[in-house]
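One chain is shown next in structure tokens, namely the form predicted alone.
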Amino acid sequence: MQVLISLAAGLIFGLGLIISQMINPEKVLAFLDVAGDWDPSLAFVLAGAAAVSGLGYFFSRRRSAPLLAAQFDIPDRRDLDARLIIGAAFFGVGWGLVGLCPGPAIVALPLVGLQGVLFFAAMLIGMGAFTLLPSAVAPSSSHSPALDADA
């Protein structure tokens, strides 16, 4: 049952990305170009997503556990570290250069041809590099001083 619900949620999310044109790099780049020929239409998508997310968060706070899992999987870290800031910077720069982020890139993969395949391959390489890099640069999250201070 959980797999079917996850599949339905993924399909609805993908459909929303298609309808909102988040899979269209030109549309996204026009939204991000606030100093040029700005297209504010994706602001409505952002507002709608924030409203749906806020409602989900509101109702989840009233439950002790999700319907199909033993517990909520909510991150408990509250600190900012170099990995997070550098990763967010790379994400933002990549999104601003290409107009695609991971979710829309996966949805757009069969629609945009070779460019989509190249973006997806580069995204997988970046994810692999991120997985290999942390142990050499930063301590694991389970030994974070910020987490120890919160305990």
The other form holds:
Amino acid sequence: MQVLISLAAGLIFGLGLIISQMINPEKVLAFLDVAGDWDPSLAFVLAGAAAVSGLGYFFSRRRSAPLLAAQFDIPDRRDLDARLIIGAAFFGVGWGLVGLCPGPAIVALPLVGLQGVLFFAAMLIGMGAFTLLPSAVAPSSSHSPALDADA
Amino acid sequence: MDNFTPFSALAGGSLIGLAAALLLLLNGRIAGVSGILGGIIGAIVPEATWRVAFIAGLVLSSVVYAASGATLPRISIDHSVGALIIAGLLVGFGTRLGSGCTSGHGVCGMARGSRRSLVATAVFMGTSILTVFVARHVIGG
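Follow the form predicted alone with the form predicted in complex with its partner chain, if you could.
Then the entire complex follows, led off by the chain already shown.
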């Protein structure tokens, strides 16, 4: 059942990325180009998504466990470390270069041909390179390794 | 602002939020794509299954969208091979090092008021805007 819910969530998430045009790199770059012909549309994607998922968090706080699993796996770290900042900065540069981030890169994969595949493959290699970091194997956070990531 | 599309953006964003809320309330998980995809690498099987299912849903979404009779948006990427590879490497490594991307930090983290996600989102928005500015208005001219 949990697997079916994951599949449905991925499907709905992907439809949201398509309808909002997040999967269109030109649209993303127009949003990021504040000094050019700025298109603020994607701010509405973030606002809509955060508002609705915020409702989900509101209800989750009233429950001790999710409906289908034993516990909520929500990161509880509050410290700001160098890895968070440097990682986010790297991601921002990559996102700004081409206009693709992980979700849209996956959804757009069947639609954009070789260039999308190339970006996706490089993204996987980047993710794989992270696992080679010594500290990536044994995270310092208190919870289980699978939960080290915020996201 | 020729292509301003606030309504479809809001509608699509709401669907993304709905997906994140469902995954949280039913499965207790965060809908952060980089974390879900990155977690498959080297994950034990039960931990990988729900992640693979979520990714499969993402991949299937364009098929379902087209099957509904809607026309898929025309997407073109006109970047050099070098730019695509560098960008992909930075996105892959950066999202894992920084523990999240636009979905994990930008949507799920902001929604629950996470301080780390707020800072991460500010940083990646800042560097992406700066990157586009340099590429388009400094180098590109």
